[in-house]
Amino acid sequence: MSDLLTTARDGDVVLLTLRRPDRRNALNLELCQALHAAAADAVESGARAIVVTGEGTAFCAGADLDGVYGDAFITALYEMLHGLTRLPVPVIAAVNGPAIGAGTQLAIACDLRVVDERARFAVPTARNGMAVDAWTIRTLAELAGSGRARRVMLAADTIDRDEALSCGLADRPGTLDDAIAWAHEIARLAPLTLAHNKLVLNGTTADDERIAQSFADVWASEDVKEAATARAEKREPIFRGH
């Protein structure tokens, strides 16, 4: 694993921490590749929820401007971002400070966002002559609303923590510990159902065949029977994902 990223396991939850505090956790090629690989490894090892955060006082200050001009970085960045959206488990961003540029992209690639008092979001590409892909702008508009997305993208405006919570860009106020606690709650839910729901939420019409199959898989699973048994026995179900 890269020195720029740490992985910690707590039961069914994996915590991924960006570790470039001297650069306010700015993304470079190596960190994008490490995050992409670590998230995939977490799922492969059986994690049911993932939390992503940053070391120090920033979640992620964006792309490292000393190294964003090559095709290799752009490819690695979007492979990592889109890879997070395709994982079959929920990913929570514990936004512990500013999420700027690629930091906002990383936050919205996660499924849910917990924000502390220092969190803020911006995509200031218009200030540096750069661009983000259509997925970024459309996802930002879907989460924050079209008007706020226009302010961010066309006026290089910033969304603070309170506004993010009020508009839906952020889901809950809280600390890293709160995000981890939420991840543990989510990890107890039915994993096949969560995977299906995430596929529908993040997918397109190109995914319709996979969505139909995942729908059928959920209804054919042992977890459906376990839920019925648990109801009859008046206990919490224990879902296995089978």
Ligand SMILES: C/C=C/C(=O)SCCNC(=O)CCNC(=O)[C@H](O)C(C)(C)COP(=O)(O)OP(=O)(O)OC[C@H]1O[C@@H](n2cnc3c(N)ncnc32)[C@H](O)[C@@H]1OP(=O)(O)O
Given for the second form:
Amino acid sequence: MSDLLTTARDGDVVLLTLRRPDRRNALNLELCQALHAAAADAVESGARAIVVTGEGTAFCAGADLDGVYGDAFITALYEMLHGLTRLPVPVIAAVNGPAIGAGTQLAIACDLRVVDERARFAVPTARNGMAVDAWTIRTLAELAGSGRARRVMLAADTIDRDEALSCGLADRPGTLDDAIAWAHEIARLAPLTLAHNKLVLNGTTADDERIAQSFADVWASEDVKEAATARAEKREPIFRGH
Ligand SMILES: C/C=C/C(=O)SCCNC(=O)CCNC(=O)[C@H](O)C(C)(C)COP(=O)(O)OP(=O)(O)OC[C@H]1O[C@@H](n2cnc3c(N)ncnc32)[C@H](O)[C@@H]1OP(=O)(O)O
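Can I have the other form now, the form predicted together with this ligand, not the form predicted alone?
Below is the whole assembly, all chains and molecules, this chain first.
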């Protein structure tokens, strides 16, 4: 539990809100640990989709510039970021304002990004002499395109909302409510399939065995039968994740 993060559950969707609006939701050790734990708890409690957002005018101003220089913080930051990519459920970032530095890292550790009018992305490590890991730079290049990633990383440039939408860094324009509505739609999809797909999208060759297993699990599931039954009965399937 932390005062810096709230968790709200609505059916199968969990909303996690960074709550340091006076510091523009900058990430410190406590907030990284709280977010990591809350996302894992959400999955443990059966959530089928997670939304992450920031309170106030920013999504996340990145690492807390008053406390970024310790190993403990960096470790907690990457455990949290990579933890999100390893969760078996889709995570949507509702980017309600600037996502700077580790704020962009947080947004791209999520699977999907919904951006409101104030959203923008930057990783200005070249302005403050810091560094982000290879996963961050490669994922940014994968999502935004290599040319834009070069501009962001080598010229400390910003990607605004419209550009993010046009290049694929952001998936949909919209508000937090739109992101939550999308999460509810996603929560009705087949959970084992989503978990398999996410594992393939984010996994490495080290995950090959787990991927083969998740593939087999999907095909052996009750849900695959439920989809066929629902089709025959001309109704929407009700997936249970087994
Ligand atoms: C490995 C990862 C590395 C990193 O992530 S390095 C950090 C990279 N991030 C940045 O460089 C972002 C710095 N912040 C900003 O650019 C701006 O802020 C925003 C665009 C996010 C928001 O601008 P606006 O709404 O005008 O707010 P404001 O007046 O600049 O800031 C309000 C208060 O928030 C504090 N604050 C903002 N960002 C951080 C931060 N990253 N760490 C600690 N505090 C921060 C300020 O100092 C100030 O405080 P006060 O009201 O006392 O003057």
